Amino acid sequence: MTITQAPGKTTTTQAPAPRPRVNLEPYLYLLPHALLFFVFTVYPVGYGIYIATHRWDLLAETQAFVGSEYFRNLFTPGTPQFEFFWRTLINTAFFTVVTVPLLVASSLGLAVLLHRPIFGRTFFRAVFFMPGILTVSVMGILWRWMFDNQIGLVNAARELMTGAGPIPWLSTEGLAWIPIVVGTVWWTVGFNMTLYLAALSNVSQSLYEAASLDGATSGQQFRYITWPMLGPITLFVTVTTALASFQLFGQSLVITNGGPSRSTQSVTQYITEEAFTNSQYSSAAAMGFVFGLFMLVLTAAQFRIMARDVQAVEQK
């Protein structure tokens, strides 16, 4: 602050405040992630929108702008895109509705059993976890052979026990889902089981001891202690399992190749077919955006509902 004296009066002027220095260090730490996020997320999304709004032809010098034509095809009855996209989306939703409860329940049940001090529990934990290290192609080939219409192990065991003829599992609508669902549960149950085992190890044993002194049965202890304490991990397992199930691709491709009559074809498998078999890149890009938006809305709704239930249990 400076003071200026003039004849007959004194004026005071405020000195300008020093400008704050910008600390660039946090932004330098964020820069690598920002570059990767732009290169692998922002740019592909923007380029995908460009392809979906143009009639994309790899051999053409210019790509004609068509606006929302390919998006409208997905919502216009009578177009092949409308018929096959929504049919395969229903197939994927059916697979998700069936597998998510099975995976959550089976992984939780195995974790509760193998959390107890039983003989050989380390061996059984490894047995249930080991299928998860297989690639989807190996898993698919294994379960395709297991349910083969003629030489499959399931048909051979059935014929040995009952004397009945083979069942055409892979070529019958409805039955073709069985090897896909069973194989997926066998393949992925070990990972969720491990998550539940880690969560169970964090539950204080004093809670069970106090419940036992009060006369609570094992079922009551599970209902009022184990299940509420596993609420956050159950939310995580359910959301991640649903996301993985909606991305069904390899199992149906290897085991049934989407058949019979596209009854087991997933939406991602159809999008891939539309792009790389039919060379309809713009149509496939539009399908990808619609499917991605559907998954985003579904996941947000699922997370909101289950998070509210977890908070209600914790408040109790």
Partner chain sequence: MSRKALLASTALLASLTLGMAGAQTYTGPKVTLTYLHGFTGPDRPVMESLVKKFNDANPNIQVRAQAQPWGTTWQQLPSLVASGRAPDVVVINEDQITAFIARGAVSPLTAAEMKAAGIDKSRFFGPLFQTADYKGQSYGLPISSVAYAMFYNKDLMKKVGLDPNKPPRNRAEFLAAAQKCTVDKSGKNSTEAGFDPKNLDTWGVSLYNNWVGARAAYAAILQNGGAMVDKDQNAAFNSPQAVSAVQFLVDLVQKHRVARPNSTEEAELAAFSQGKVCFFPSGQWYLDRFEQQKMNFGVTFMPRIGGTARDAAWGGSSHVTLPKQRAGYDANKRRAALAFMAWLSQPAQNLTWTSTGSLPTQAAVAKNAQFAKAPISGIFDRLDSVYATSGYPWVGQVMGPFDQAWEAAYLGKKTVAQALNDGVREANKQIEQARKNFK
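May I ask for the structure of the form predicted together with the partner chain now, the form predicted alone having been displayed?
Here you get just the chain by itself.
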């Protein structure tokens, strides 16, 4: 390309010089999202890195650069962060490992039942979906009351049936997870169930007809038609449920307040405590990054494993 114009002189009368053709149009379409992406993702992440690597306080005159100090705390035995970050991360992982299979299985089971033209189908769909519209505080208080050590309905029912004394659900390590897990399943099963119901109605009836002509039992129909056809939705449900379980916060906050002895405290709860109770924003930001990295790796792994299964099914 040669420049034919004199520098500084703008002319409109000359014939346009040949230019590299930059088609702006696609970028304009991308712009709104890109803008939001930069403002709400790239900038906050960048600022988060700044916070995590400085002794950050908005009111301080100087915000000393501390490099990886707050990250090192997480890997140095003896610091509160080392002790509690990993303990609460393990708590959260435990919760995820327990709830995800429960939530996937129970929502699939309910969907299969309620997909059939049984009496009162709409009513029962509503019954299972409704708890999901409650806020976490309402749901939490409800299950805290149900499992109360002294006056809970669960202990009362147990005493009525077996005559045994009350079990201190809320203040026994290990047992305190039960109200949280049961409450969470009750609370969120409806949403996954609805996804499965939608997916089930997309499975062609002709497959079942063909199968029954071939003499397949209903168990076999489920095993060889329903389950494989639901592969993609199972992937979606599992990944979203796992991510949601990893972000456990409100349930254990309201039901047990993380106790007893932090045994049900989730990692997000601990990060919040570090930031807003202890005013250690930089430390909390560093934990947020490490936790985020965990989620990213986990999700990627999950996707790879499950997507391979889905593809394998589709290729059959």
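So that the term is clear: the rigid core is the largest set of C-alpha atoms that superpose within 1.5 Å between two forms. Residue numbers count along the first chain shown, from 1. None of these values were measured; they are calculated from a predicted model.
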query	finding
Residue shift check between the two forms, rigid core fit, G67 Cα at least 2 Å	no
Threshold 2 Å Cα movement between the two forms at F276, rigid core reference	no
Cα displacement of I49 between the two forms reaching 2 Å, rigid core superposed	no
